[in-house]
Amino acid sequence: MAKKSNSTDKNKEIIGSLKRLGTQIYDQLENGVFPTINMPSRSIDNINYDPNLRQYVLGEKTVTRSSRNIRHLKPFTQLAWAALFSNELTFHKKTSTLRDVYYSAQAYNMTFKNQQESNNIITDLETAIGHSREEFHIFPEERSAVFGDLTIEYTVPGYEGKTMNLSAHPDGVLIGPALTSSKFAKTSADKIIAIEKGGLFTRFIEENVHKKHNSILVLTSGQAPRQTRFFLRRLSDELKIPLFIFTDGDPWGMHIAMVIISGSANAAHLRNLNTPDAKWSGVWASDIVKYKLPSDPLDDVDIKRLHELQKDPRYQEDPLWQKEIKTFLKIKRKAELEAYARYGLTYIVDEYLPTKLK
């Protein structure tokens, strides 16, 4: 039985952090000084790899947003508004998407020149208060899914206490805010299998992989969204079961797996978005050779990316990564998960998957 989280306490914690930020601005105004906000710098030279946490973290450098500086005035105001909007969401236990935030700003006569500017301000707010946007109820559009024998208990308003087994829907259940904030009630699974591709996720469900391999299946839909990575971390930590990751056999598939395992530089200001003990289980470059998979030649962009990964500290802890990178560079070929279909539709389930899980 997994431990239960308390969403009410988390909401109070987030509101407290937002209130402290607002009080700081208010006190500065009361004292007749231009308000300023200090936060850790997210510049490249302040992002370091922590081998103990096994993820990127921010260093000690800070940046200051000051209303005294005319160039800072707009982003300072946008940041204060984002904190106000996030406080309203959290207090009323409502959710919003990043796109909603962009349009909602117009109702407050707060403008952003584009979606990216709005997203960057939300990231600044995360950095300033030390909590992720998901914790103050702002989410991206859902595109990942989960399937398997896991009964969850909802904690969102109107559904408190209601339960659902995640094998109830044959297409899988979207990994949205209601799911990521739910309690894990019970499961018979002893492993998690994360899959990059939607077609293979559907095939695994059709072939009863969740029963044959006693597993919870998670579709990442390419690079896993942050809430999916957080959900994978919760599954592994709270259920105390291992996570295995299956991606295409190319440098981009490798990196999808690595971001799940060791996090990303873009989220260096956050914690618990990586699952350090997860295993990248394939498709490896050596699998392309071993299984004589249909493959395509690596292009110049692929090769450039492989050389970048060779130098990345995340790829230097486990010899497997360096070995597979060298193999990719040697054979100069790449293959998709679907390539196993050359041996039949169920080969990947009946032969490849059991071998890898051993």
The other form holds:
Amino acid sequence: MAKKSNSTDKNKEIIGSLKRLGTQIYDQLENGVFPTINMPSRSIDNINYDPNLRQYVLGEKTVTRSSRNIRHLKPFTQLAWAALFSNELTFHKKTSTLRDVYYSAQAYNMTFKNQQESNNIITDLETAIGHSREEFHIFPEERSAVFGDLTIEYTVPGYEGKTMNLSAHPDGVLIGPALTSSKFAKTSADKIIAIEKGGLFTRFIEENVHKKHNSILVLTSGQAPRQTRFFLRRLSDELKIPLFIFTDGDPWGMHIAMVIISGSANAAHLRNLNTPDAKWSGVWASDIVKYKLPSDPLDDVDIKRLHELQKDPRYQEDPLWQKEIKTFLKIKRKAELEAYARYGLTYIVDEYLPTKLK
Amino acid sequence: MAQSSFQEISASDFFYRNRDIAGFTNPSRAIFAAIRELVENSLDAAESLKIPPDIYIRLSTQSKDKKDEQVFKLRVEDNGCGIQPRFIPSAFGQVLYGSKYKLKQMRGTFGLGGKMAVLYGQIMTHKPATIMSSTGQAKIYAFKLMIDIQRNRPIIMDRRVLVNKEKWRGTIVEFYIEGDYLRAMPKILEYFKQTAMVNPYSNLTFVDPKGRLYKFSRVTTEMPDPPKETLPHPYGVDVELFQRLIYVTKEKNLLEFLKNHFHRIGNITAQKFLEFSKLSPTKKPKKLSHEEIVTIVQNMKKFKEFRPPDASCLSPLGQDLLEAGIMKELNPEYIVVNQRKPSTYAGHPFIIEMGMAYGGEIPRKNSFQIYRFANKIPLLYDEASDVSYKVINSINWRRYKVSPDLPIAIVVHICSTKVPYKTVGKEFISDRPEVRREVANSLREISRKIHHFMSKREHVNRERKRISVFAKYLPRIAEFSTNLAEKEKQPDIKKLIASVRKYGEEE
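The form predicted together with its partner chain, contrasted with the form predicted alone above:
So here's everything in the complex, that chain up top.
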């Protein structure tokens, strides 16, 4: 069985980091100097692709936020507030959302000009202490789900020790803070299948894909939220089972898979949000040809996107990517996952999947 | 052939027929003009003795009907020099008689202000004017006067002599006038306010027909030196004036004549000028032919060696009094004043004084508040035609960190023996190059100072704002970090906030 993730230890670590940040500021003030905070720079020239980690990372450059600088002063104060707010959240094991943060600030007589400003401050805090906001209990809106034979054990207040099997509810279970912070107790699955679209996720459940293919099904709902990416990584790491990703056959679908595998530049300051060993299983451009799928012509924006992706360092790793991009550019067609329905409703599950889950 | 009849008309008849020339255009304007003419006479009368003027003006209504135009009794009382009894009838009952034809700076310029008011009152109401005056001696003289308009002669209705027990000195004028006070009121009040601004050593008390009291009190007893009478400067002389001087002169030769009847002509200048004009210094002035007179007057304008007129005949306010006046009426945050050196146009000396004030009670509008004065009297009409308006609007104010929407007042005062009015209405100064140049130079001087002030103010504001940002956020940082670090006591950040002050205490 997988290694245990002790969420309470995690909380202690986060609280420790936040307290260190507070103490650092406090000591500087106590010593009569304007407090400063150092953190890695998130500017584009400091974001590099690390082939070993197979994700974007931040380089050597650091920035200093100084309260001596009048332009930094307000963001500095906001950062100090965000640290305190996160500390309280984590300590009380309460959760919040980015939207919540924006409004909560007003209760402390702190103001953010807009949502973007408060989001930026939270990203600063992530960078400054090296933990993702989910770890200090600030979550995005939930929209992705999981289904399959996995028994989890809750750690959130009021549910400690309670267990649940994720196949209990036929619509799947929302991937929220309670789920991502739970321990994984027991599973019979030997693989994870991530699906981009809700319609197909439901179809897979109806067709018993989880049983037929011994799998845990995860719905990403388009581009996977960070929390879902973190959850996929945990599933794959802790259960030591492979992850297969199914998306539409176009540059956008392809990139949904890529972000799950190699992460995004925006999250270069964070770790464990990507699953480097996951596999993009389709729909490939070559599938469109091979299965003679009903397809649409590529738009200009699609073609432009393909050219961008062709140069993206993440797409240099596995020759599969370059091959598929070339095929897309050659056939100039795209197809959705649902396109397999031309061969009947069960074709995708009974014929297509087995060839892809290897 | 039809017979046309020609008849000579008297001066008073002329003004009776053309009363709008003197500002008596309509009922509201008339009441304003009557007040201002008498107030200005009173100010001159007090200033001639260098006594701080105390002027009391009361306008009371006689008729009870509510029509727009009513008959009012106007009473103006001053503490001026008073008028000797023998001159009183002529001074108030004969148009164009007066003390204002010698060359020195005075307020009225027609020499008919007071008379015109009396005349106007008489023709509208047919009631006599009452004049009481004393020079501070043993007696007070009281006259009831009317004007014989056709003959331009005073008619003395009554004359009384009273004992002056309390050594009162001054003049009281009281007469009836038809007018429209409600429409005139804003201008009248503005007139008093502005008069008070350039006469900060005066007490003006006005009681209006509703019994409301308006008091403009002096803030100083300092007064400018009264103007000295002066001789005409050769550049400003015309043939008519020259002939009159010849008519009155007692001098027997041209050299002495030039030396004694003209400003800035001494022995050497007179000799040089006569040489220039090819005239003998010993020639008798009364023997000059008409052609010779015309030539001399023309040569006076051509000859380059006359020294410019001196300014002793002028009585500017001076920077201190101007500043005191502006401060008293506008109570601004900042004032800058400037007085130019005397200058001349066409042989007439003049001085430009200007002030600029920011903030305080000055209203914020879309344009600068411009106050124009000539010989210490406010000019209230036709602002946009005035040379100073043009100069003010031709300046690129952004260079001085100033914009017309700021609460800024600009005060322009021109004093001259002959104020270069553009029209007979005497409400705005004409655009003469010499005057324009002086106004522009003066304006530049004060603008430079206001620029300095605005920069400093901007700087202080920015600095204050900067400090306030630190004062706002540092305590919050202290609060948050104290909680986060789980400390008991907040760090002392007073020194940090104090250290932000870059330039120490300002203002």
